[in-house]
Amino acid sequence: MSASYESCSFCPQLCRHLCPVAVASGHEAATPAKMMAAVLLAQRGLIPPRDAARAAALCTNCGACQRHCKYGIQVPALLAEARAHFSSPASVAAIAPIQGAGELVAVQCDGRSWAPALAAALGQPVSVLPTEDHLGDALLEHRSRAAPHLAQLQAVLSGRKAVSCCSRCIQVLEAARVPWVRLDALLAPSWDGPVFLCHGELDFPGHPLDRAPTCCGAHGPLASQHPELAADVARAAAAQLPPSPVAAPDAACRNALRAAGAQVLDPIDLLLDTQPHATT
């Protein structure tokens, strides 16, 4: 593992121009090479572990550096290993009880109440699982210690199926191995405009943007541990979007870009637009 950190540390930063955090912030310490160098220095006892953990958290897991690296170094995975090794597990909230008796459970993570609109569209009851910390996704940085939390989520959702369009919540649902479905897969949104696909290709109506931003800043540890830099990334991404509305399949992307001033709609917005009577 140290060999990979060394390779990046002595690389002439050939992937710097692709890293959304380095480009948006302009900080030398936010380049992939410097992140990896900080981990190497901590491994050798030359800087405190907490400094390496903070450096390794300057990442959105977009994978742009890895795709560009001709040596195939898995930078995001190595930085995740470093964070797990040098940082302490985050404190997360206990899983809240489910509200309602419906088999489908809307995971509401950003203050929008969309379960009533989904229930009206489907013609069946929809329960609610509220969460203010994306089901405790920060704990996934320490998978070995996340087992009790994930077991609690399994117990709460036993016999039900979660519905979400937030990648941060979906990561936790997948880690807990509970049944879940994307909102836009359950109920296809009506949209034929431009789509911003961040962190992966999804089957979503409309057409992908040409020369879209690499990342919106809402992913990986950056958003939770370096919120000001995450906002810089979101502003840089928003500046590259057209002034007309754009759809984003991911609620996390939508929230980051809207906070930066962009007109972005996600499956929840499109659902609520078709159900004007629903409480929002």
Given for the second form:
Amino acid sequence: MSASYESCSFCPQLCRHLCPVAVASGHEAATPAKMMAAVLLAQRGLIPPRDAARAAALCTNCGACQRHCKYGIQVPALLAEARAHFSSPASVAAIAPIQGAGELVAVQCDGRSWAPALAAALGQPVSVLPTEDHLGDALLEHRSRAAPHLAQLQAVLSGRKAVSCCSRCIQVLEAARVPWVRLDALLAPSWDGPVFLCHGELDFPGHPLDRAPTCCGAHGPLASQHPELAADVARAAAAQLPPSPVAAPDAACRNALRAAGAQVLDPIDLLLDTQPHATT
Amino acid sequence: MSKLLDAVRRHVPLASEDPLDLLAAGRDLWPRDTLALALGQTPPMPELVCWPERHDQVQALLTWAGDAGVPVVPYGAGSGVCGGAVGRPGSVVVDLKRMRQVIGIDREANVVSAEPGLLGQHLEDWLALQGLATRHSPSSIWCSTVGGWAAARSAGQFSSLYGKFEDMVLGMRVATPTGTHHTGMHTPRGHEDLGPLFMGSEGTLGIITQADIRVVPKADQRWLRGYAFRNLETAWAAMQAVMQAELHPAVMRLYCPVDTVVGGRTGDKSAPAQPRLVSRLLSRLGNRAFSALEGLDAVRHRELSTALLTPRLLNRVADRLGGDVMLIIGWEGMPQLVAAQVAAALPLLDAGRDLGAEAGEHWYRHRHAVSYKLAPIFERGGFADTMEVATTWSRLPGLYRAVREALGRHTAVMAHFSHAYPEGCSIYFSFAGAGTLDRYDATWVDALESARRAGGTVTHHHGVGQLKAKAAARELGNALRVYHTRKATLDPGGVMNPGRLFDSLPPTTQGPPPPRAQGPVHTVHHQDLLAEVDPWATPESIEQALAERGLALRMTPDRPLGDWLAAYRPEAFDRHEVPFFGIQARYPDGRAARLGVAPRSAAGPDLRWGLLRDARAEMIEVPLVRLDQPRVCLTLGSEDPWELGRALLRAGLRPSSIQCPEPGQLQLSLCGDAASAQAEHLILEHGAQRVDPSSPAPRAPDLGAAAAGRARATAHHRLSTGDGEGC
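Alternative state: the form predicted together with its partner chain, after the form predicted on its own:
Shown next: the complete complex, the earlier chain at its head.
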């Protein structure tokens, strides 16, 4: 494993002010440096591997620490590597067959059927790729195990273009190097207000939030393994949003922010509302 | 769930015994602990960590802990470098980072109230949206909290104009095991202001739950330059001249020859070549090795290891480097005032070579980057640390050489000089050595003892913690009785952060003998502009004795100094209005204590004010001004003179006195080389009128009226009622 765990462990925590988890939770263990230090200690056999895996799961993969680091240390990737090293790979479902013949493929991951509405809106056929585990994104942390899974996804989507508004699914599509487009980009311009994009890519025209932590905590292993801290992060993010509704294309972000009391619009809602006859 | 966790959760619902939380709270940024980690040791862990969200939770917890005898360790962002905020076995760590709100801002007064767990950068980000700033800018600003700044008497890079953090805090709310206290401007009438005691107490007396901090508008103009001087002595003289000319630079940092070369700061192509080939080779070797230490180059393991194992050789090489030293200097504020200060300062910098604005701006852009340089040294088997001492100008060269020599016996060392005052300056040593705990400890034992012997304080702004506990106690001697008397009341069970700061007491001694000198003025230190005077002599007799030497008191009291100081609250003074420097006082049992070896020591709390209360002063050391300094006295008419005064102070003006002698009138005394130019600006822009400095001084120190005026003025700046130059 990388020597960069040492670099971060000995660093005076110069990125901690940008870590959404460390800031929102107030937990010292959640700073990037302390997460990396826990991995280092586990490497040296000084703490149980299970603790290191839990420490490394305090990350949302937002990348704020990496962008700030003078040395460019890839903290999220290193923590993912540590999680893979210290924990067992998750089991994921096989990629389902695509339903329909349309070139555009709606990746439907939250139980709602929006492909017909999209087809009506675009005036072209849209097929469906259903998934209940975000195309098996949990496997991404175990890259060596993920290769066959990604190859299967590649084969299934061959010659087509995926449509999604879920950053977990998009992460898998990217890893499989298949063409994809975000749903709200297809529908744009559907709303004029600010848009909450995942992983710090904040797009708030004219809003002075560029230096604030903008991760909502819904991604990475944090939400699944430390849900109470993920809720802290969502509350902190919601508190920084403008009072007017914000659109969040990503389902996980949207749900986290809504649970934290924010008014958040959903492109799928918008799609379904504007095409009421297509909601069947 | 353990009984302890159950008990704590009754007061603070968010608490944890998770090993990850305990592990994280077992270490701060004390390099000794980082070295231990590098050597494969895990830190000792506390029993649990809790995260209060409100003052009342903190208060309830401390009341319970005091009764139950459970040790409590406050924890901010853990950026302390002396081991002061480290959870110890058996303790409850109170992590304050969920108390991170800006409570509010008084826009008229320019005071922001913040919770202790707010990270410094987040406070600045919030203020920046309002067009404001604290201008407290420590290099740890990304990883330190408001509470930590107060608890350890932090200093920022612009301290020469804005003061240390303790100068910016106008009031605090502090929870202790025996109850809540309000300090500074919130001190209840008739009570002792415990602000100076809590400030620097490092969590050993209570937990700060709110700080009210002075803020300033974003400066209209910044002027920054680099200057190359041929040696340290010449540069020290320039720094001293600038400070004693009342020019109040925002930044003044001088880098030693090694640090200058390593940083490539002067870029001096015209400097004479080293005369001999051997010297040139040594220079190249030294440059490479120190660059490696700073992590500036792609560090090669062997190169760095060699440097760390041969520090004496490396330091000898450094001695031969010679070459220029680099001074970064700058002003900020209202353009006209900045222009006046710069114009007055340029002649004082004549001995240096102007390197242009880029040298200063380069420093400004990278001013927080220094902390990145530490980790690579630990990674490669060494340790790196810093030591910040301070003393008066006259003792500065001796202190520098003594500490450098002591550190140099064990480590490769370089230094810079920052945080300058009219009376003296601090020195910031950076050093690195081979990574063993024995060598680390030996380095510090030698360095601390050398600082004490050379007459410096062992800490200017890093605080005490575990690292400097013995040395700080030795520095303060019998004055520690002031601390322990109050500790017994505030924390009778001794549960607050035990084992840090002043747990280790030096043996009580008789203390210094009474001053031998007769007359109102005992001793004058011309270079430092300080005088030791009889606290019970009349001000007139002191002034007369000083005038014969061409000097005057910086602040003229209207009664004997002992009485005058006893009547004032420390928070009534601003940084540039240091009311007194040192004190010697005798307790009723005949033992004496003396304080004041350096400006703005961070060796625990400022005990001078408590000593004034507890013991009879027999010597006060006061700051002086030279009678031949330019002085201008002005009056300005205004419907709201205090508001006008505040606006001028916010704009960067630093008058030696400011008062309202009658309704609708503000009277200023400007002192120093920029006084005339600043006066011209005030005459043109504000219709100020000159007043004959020789006319009788309006005696403002009617304490009641002055306090009323000040209450309005605390807004931005605390104003002195001292009439300084007597205009």
